[in-house]
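One chain comes next, on its own, written as structure tokens: the form predicted on its own.
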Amino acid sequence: MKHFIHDKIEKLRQQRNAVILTHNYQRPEIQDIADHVGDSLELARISKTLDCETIVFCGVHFMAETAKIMNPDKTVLMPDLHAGCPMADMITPNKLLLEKHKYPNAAVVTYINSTASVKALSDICCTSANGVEIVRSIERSEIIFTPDKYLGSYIKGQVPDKTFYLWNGYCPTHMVFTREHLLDLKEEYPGAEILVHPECRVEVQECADAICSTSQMIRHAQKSSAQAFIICTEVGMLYRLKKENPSKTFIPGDANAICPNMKLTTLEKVLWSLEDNEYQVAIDDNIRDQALQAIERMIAL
């Protein structure tokens, strides 16, 4: 039945010029039908430079908007229309709006886990990765982050002349990971490094080796000596890792790390978004115009 899937997509991609482009954390099936497996800026980055006419996005909501954000022109479908993500919309346009009036001298550094209309009202964008850099390039001294508190207090740590107003966003999914479990993987795999996805509690991130995004996880694998990893992110990341690197081992930091909402995503949804060319990502002119500002100048960095 799979072959059977597999064949139909793999015919209908070719009938309609797509692209199938999937998220670090999508189930294994869904990685290996991919053209292309990142994270969500390296996805939406690689989407500009494709010679096709429509992106299937295996991710969540966020991830496909800034997908369109980048691609106007191209249609840009969603298996799922109910792959959300649960941090990006625990800040609103309204909220943001407060926010800046309350502290009208600060620059707003968003997320990129972060609504279109988020960003549409933000100074600029940030990846897990570039955070750090992204703010020490900032000239004013007082920043509001938005979402993620965690990955914010991290940078905060990182960056320390500057003040921070943290939006009490966070994870669900990097929630799971606890300090004492953490400790206990260690003394069963002494010889493990840890790797911390920021968006983890601070007390989490204590524990790391090294606090990676997605990304740096996979290049930290590749070049470290070390043969095993404890990994605390989402645990699809781990399909990933092992796949590029087959001689060595990778523990979840917690098996509980599942993301619901990147799980909704099958192969079935696949092919029948590319037969209904369902379900198109559309994004109002203005926002859209607003939010690749943001973008762009974090890409400019």
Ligand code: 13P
The other form holds:
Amino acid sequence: MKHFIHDKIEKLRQQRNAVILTHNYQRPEIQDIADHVGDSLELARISKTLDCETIVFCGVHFMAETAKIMNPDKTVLMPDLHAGCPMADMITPNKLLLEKHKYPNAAVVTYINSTASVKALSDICCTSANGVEIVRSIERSEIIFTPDKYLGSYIKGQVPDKTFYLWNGYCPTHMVFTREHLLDLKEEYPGAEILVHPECRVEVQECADAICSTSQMIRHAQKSSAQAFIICTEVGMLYRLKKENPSKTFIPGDANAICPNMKLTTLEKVLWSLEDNEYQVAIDDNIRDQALQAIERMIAL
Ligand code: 13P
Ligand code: SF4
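Now show me the form predicted in complex with the named molecule; what you just gave was the form predicted on its own.
After this comes the whole thing, all chains and molecules, with the earlier chain placed first.
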């Protein structure tokens, strides 16, 4: 059955001239069929370099939408259209307009985990991999940061000369990590380094040996002399960490850190997506043009 699905996906991928892009949190079997696996920034960059007609995006909606914004002439497919991101939905364009009205001199920096309409009202986007550099590059001294207050707090700590207005958004999956549990794990694995995604709470960030985007965790684990790592991000990450560092040990900072949206994509749905050319991501042209500017400013840096 497994081989049957793989063969069909492969045949359709060739017929449709399609490329499969997969986020680091996806199920192992979806990572294994991908042309590229990466973090949000890598996948956005790669999407722009592809010589294909169709992108099958295995991740969540804002990621596929970003690929569509950057590649309007390509068909961008999501195997499950319900794979959203609750953090991205914690701010709406109207709420952002009110915030901009409140702080008219502030530059709006929006995390890539956001809808196209919110990006369209922003000066520049950032990801967890480049947020600090992006904010440092901005001339204005006031920053409205949306929607993740924890990534915003991390950047604020690294760029103390600016004034931040942090939107009150967060990722429910990354809320499960606690300082207490990490201290217990550290006692159990005294030599292990703690790697923390900046979507985690500040008290968890404070326990970190390194704060990293998902792909930065892989590079950190490769370079570090440590043999064990406690990983504070979605558990899907452990598959790639183990695959690329087979001699090292990876311990979940909390085994319950599961993003249900990321897990909606299955091999069967990838197959149906290629068979039916569904579900196509579509964006209004005006919104797309404005959102593209915010993304291109980020990519240029
Ligand atoms: P990365 O850009 O680090 O892959 O993070 C995306 C994300 O959704 C984290 O929850
Ligand atoms: Fe969104 Fe959190 Fe899932 Fe990342 S892990 S896609 S931020 S809900």
